[in-house]
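Next up is one chain by itself, shown in structure tokens, the form predicted on its own.
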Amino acid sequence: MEDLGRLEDLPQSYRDALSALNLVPLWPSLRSVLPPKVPARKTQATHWPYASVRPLLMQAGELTPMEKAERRVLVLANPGHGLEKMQASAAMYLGMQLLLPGEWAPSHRHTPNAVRMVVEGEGAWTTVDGEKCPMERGDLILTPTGLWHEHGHDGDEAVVWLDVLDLPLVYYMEASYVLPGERQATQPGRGDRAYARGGLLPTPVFERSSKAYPMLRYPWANAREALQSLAADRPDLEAVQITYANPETGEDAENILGFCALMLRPGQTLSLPARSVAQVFHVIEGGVSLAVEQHAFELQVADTACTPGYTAVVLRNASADEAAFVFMADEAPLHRKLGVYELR
């Protein structure tokens, strides 16, 4: 491809008048924005062992309480974006949340989209839209955009989650804000319950619910029975992969994110092909192996791994006798959205 006129090359007289006029000239940086081929990418192939971040999300439990933190979280923030920018990649942030015994963390809603994926522990809920959601191990539980949501802890053990939040482009674009709330009175219904079969709705004989996202709760007893009714239907299926969606209208659980649900057969080598998304993987049962360009990464239950869009990612099951599951999310619903999508 041509090359470009540098700025350098420009006199500096005329440079001053740009600037003086808030004027940049865009040729010396048109291939910094418009590369050829693949995108300029600042996200790394990055990967947060839960073994090493356990101990230390512990000790903040230790150092801070909730009453000075609102929310413990350690942020899970991937280097080439800088640690100071918090974020995994250019859409999503990734965060380890410890909520102790007794604990409360008070109600609030914001303006970017969360899911919690339930990391360890029991005896923890989150209400969000007056819905108590239990959280146990592997659930994925949704608090979409401006809905008020609390999280309060009624067990004996401590428990952690993995948020996941497109704060990174709600900050972006000069929407990200939070607003405090008083406790909320718990509703009676659980979306969990009310479609709690794939194919089988529930029938509104005198009204039409007005909830732009019916179910809140996704349990991961029920998402493992669907990946195991799955395999055992497909022998043949290369990738084993269930979406959590809309039961409503089919779509993404969220619009801007989307998350899966992979299983691994026993001993399994499972090729992804490059896409023009991000993509984060978190080990909910099993061993994992994840290759990506150069780098290669032993994932252990709990940890977690991000790779940048535009590269194919291989996964192997390290474990010859049983099956492994991941836990999925990327940006593919906002590249859909912006028709920016690729399958290479």
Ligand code: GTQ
Second form
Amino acid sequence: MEDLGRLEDLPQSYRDALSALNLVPLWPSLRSVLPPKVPARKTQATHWPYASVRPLLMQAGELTPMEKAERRVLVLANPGHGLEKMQASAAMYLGMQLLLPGEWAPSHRHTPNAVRMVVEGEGAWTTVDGEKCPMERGDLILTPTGLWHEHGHDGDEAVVWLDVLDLPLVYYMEASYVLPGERQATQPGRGDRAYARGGLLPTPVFERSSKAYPMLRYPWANAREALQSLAADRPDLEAVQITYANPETGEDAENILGFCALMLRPGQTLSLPARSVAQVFHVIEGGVSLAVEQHAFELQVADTACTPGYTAVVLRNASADEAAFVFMADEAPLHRKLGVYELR
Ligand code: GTQ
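Got the form predicted on its own; could you also share the form predicted together with this ligand?
Next comes the full complex, and the chain you just saw is listed first.
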């Protein structure tokens, strides 16, 4: 690599003259913003074991009432970005949210897109754009950009879910803000029922337009069945994976982050190729070992991990007789739209 001039090579008087005019010479910094062949990544492979997170989240339930929190969340922050940045990767934010029986997280809407993956507990619901979505373990619930959403709880045990937002990206764009709202009136219509069968679409005859986000809740029972059917139909298939899609357009469920579920057959080892995107792995069922760079994480049920982009990942289900199920989030829709998506 050629030897570029350093800042110290320039006379101080020249450097001062540049600074006074808000000017910066590129060449001393060129290689840090355009490193050869592989980007610099702050995102570090990180594992958040649920067994360690859970007691601290329950403690937050005792320490901080909902009125003082709006959303009671412990953020899964990547140390490579600095914990105070509250980022899992360049574009992804992860949080574990706790709602106790009888609590209500008030209605608001914001520019970042969010999804929730339900981790434990029964009886909670999220109302999105007037649609009341029950929250059961493994369900994926969308709260896309600009849609009103609030969380409530009619059950009798703590409910926890994983929030995945594109907050770091939208904040970086200086486009992140929230509007507070009123308790929503619930409207009839459930996207998870209307679109419960793949390939069979509700066909409006008298309505003018359909919703931009027609399906807001993806029940785990359906996703699990889809994975098992796919595995049974295609014994040769290496990666038994489904993508959470908008059933009207076939596009990704949201605009910026992508969401998938993966089934690892008993004893299966799956090598995922290096791609440009950072990824999040969250175990819904079973146990999975995840090898990335020099790390080896043993993921138990409800554990979450993230990996940087441009890095291959090896997943293994060590169980001889039980399948493992993993929820994945990544930055692929963003990278594809921007034209920077790569498979190495
Ligand atoms: O539940 O609406 O983890 O607005 C961060 C911001 C959750 C939510 C988060 C939010 C929410």
